[in-house]
Amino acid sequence: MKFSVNHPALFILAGVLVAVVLGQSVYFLVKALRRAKQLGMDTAKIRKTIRTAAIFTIAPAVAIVLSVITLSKDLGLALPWLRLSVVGSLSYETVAAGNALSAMDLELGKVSQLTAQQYVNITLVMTVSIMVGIWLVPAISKKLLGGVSKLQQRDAKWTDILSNAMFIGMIAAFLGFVFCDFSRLWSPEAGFSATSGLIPVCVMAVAALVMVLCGALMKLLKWKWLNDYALPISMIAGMASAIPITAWLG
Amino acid sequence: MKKNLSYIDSVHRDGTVWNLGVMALLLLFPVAVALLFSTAPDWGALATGLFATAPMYWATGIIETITFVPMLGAGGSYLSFVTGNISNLKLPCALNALEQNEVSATSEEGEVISTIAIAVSSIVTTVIIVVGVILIVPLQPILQSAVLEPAFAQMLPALFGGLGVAFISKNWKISVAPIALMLVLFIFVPALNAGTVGIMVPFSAVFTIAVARILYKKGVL
């Protein structure tokens, strides 16, 4: 068989496995909804929570699709297809696509024709690189969240208190991040504009306003049923306020 | 005799049973490759490559894991440590979820919620990512055009910011040291940038819990 980065036997197999990871999200979701019913927990609440992810989903999912996209012009739509939809993210595919790659001397971006066995080294390295999470969580989460429930019993204030922290940890780390190209404005940097590393900052700010300005209308015109959208219209408008403020600063 | 599992035991056990399941489908993708078109790796390119990418990948995952598995819960980790995207997507959603429904991630309604909340995500994201595929060609130029193109880059800023006032505004006391350590760290130390920000996750999480700790033993929360 003769081999091409958009062969259709590279579609069916990336299917099959997209197909097998569709079948355990759907496995957990009638599972979590089965306990639900099991626990009492107020149905109105459970269809709130799946409208909300489901909407929140919507635009980083696009995002991804823009990964694939950007991936498919040298690895062919099928593998960047099955790793954005299994495990993998942009960033940590490009470097191990770019990684393997270079190893056979070639360079991201300018790969013209992969042959099989480049593709085979290329996958092997991307699959096997990251795969480390799929089988740890099952050999340590349940002890690591067995000792969480167990301080939960010892002292169940802390318990909460530490969950918070590390969701602000970790919320106060991409906050840094959207700072991380502030120094241009004293430090400039080839091929970008001074201004250009307040783009993230000044996109966070929208967001943040119009989080709160949500939260205010919330309180002051008791629309309750805006609790479920405040933060996908934030990002949305956050998103949309880059494209002005890029051509202003960027 | 049959033994009653408690719902977070089947969690365990099904999700044990479905990771190691997709765990050996992902790695029979390049060997059905290599058999289908008669090759075989080039052994050593595939180990130089390897080894400049897997160990700082191992450690990462190894680090991401301890850290995100409490916030995610059982159902939830087992499902995002699949499906991907856990620190730009599913750990956001998640944490939206709880706090809308205003439960803890540790109680047995708050491993509920996030799951649901998390498999949703998952759904719907596998579900674009099939209709984009289809649909490249006439999608491509629209989501690559130069109008759209700042949007799209500027998604994490936009999701963190609206996140970051839900959160910060409820827990505020505990935000303040991580938040300004953080900025100082990513404006100061150019190695920091979009690429290391999974690293400083971890370390963030760490500093703000013995942040948090202090105050707790101070009696200010």
Given for the second form:
Amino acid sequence: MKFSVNHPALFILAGVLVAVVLGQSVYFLVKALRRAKQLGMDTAKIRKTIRTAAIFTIAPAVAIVLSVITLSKDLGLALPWLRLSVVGSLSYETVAAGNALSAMDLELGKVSQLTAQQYVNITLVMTVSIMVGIWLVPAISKKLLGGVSKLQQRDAKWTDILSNAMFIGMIAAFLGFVFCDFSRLWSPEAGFSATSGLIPVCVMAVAALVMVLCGALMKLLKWKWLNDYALPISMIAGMASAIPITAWLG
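Provide the structure of the form predicted on its own, given the form predicted in complex with the partner chain shown above.
Shown next is a single chain and nothing more.
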């Protein structure tokens, strides 16, 4: 029997896990509502909070749908749907899947057919790796937060600098994947220029410009609602620009 990344059994397995997560969400929502009533919170405010949260969930959901579509070409729909419905993000899942495929001499976006073993390998890399963060929370979070609190009490300025530096370092690690194909721009052995290495850079530039535009609109026109939609708008713009940019740069 030939393996398929979109086999119905995979959708059933993923659906069961997603249903469990949704069940947990409903359970804690009911518990929160009961607790709010015990505390005497205003019912109108509770309903408004729920309605507002539901509306602003649409924006991240758009980004998640785009992420699922991006990964579904090689991995099918079931695995990206599961990964991005529980714990995951496009930046992490793409890197994890790309590394797993690279170890098997394959390239993300250029996979014609995965075997069952290759699919399991990719799933393990994508799942086990990101679970490290979950395991570390009970192990080191208390000591880590205590250390940060002590540092903040001694020098709040350097605490902010340290936090920002760590965040920038994380972003820089992902930027490496954007610029990693620059070596293709010129191949002395082949004697030709491969401009395809500029495609991710140009796509990133378009997305960044759209994000800057959204920021300008929020500041100049006071469109605060745009804050929750700037990310998916930038992602859509970047993905849409990839089509003409790829046709141009090859």
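Note that the rigid core is defined as the largest set of C-alphas that superpose within 1.5 Å between two forms. This is a predicted model, so every value here is computed, not measured. Numbering follows the first chain given and starts at 1.
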Core-aligned C-alpha movement of D160 between the two forms reaching 2 Å = yes
Against the rigid core, is the Cα displacement of S141 between the two forms at least 2 Å?
-> yes
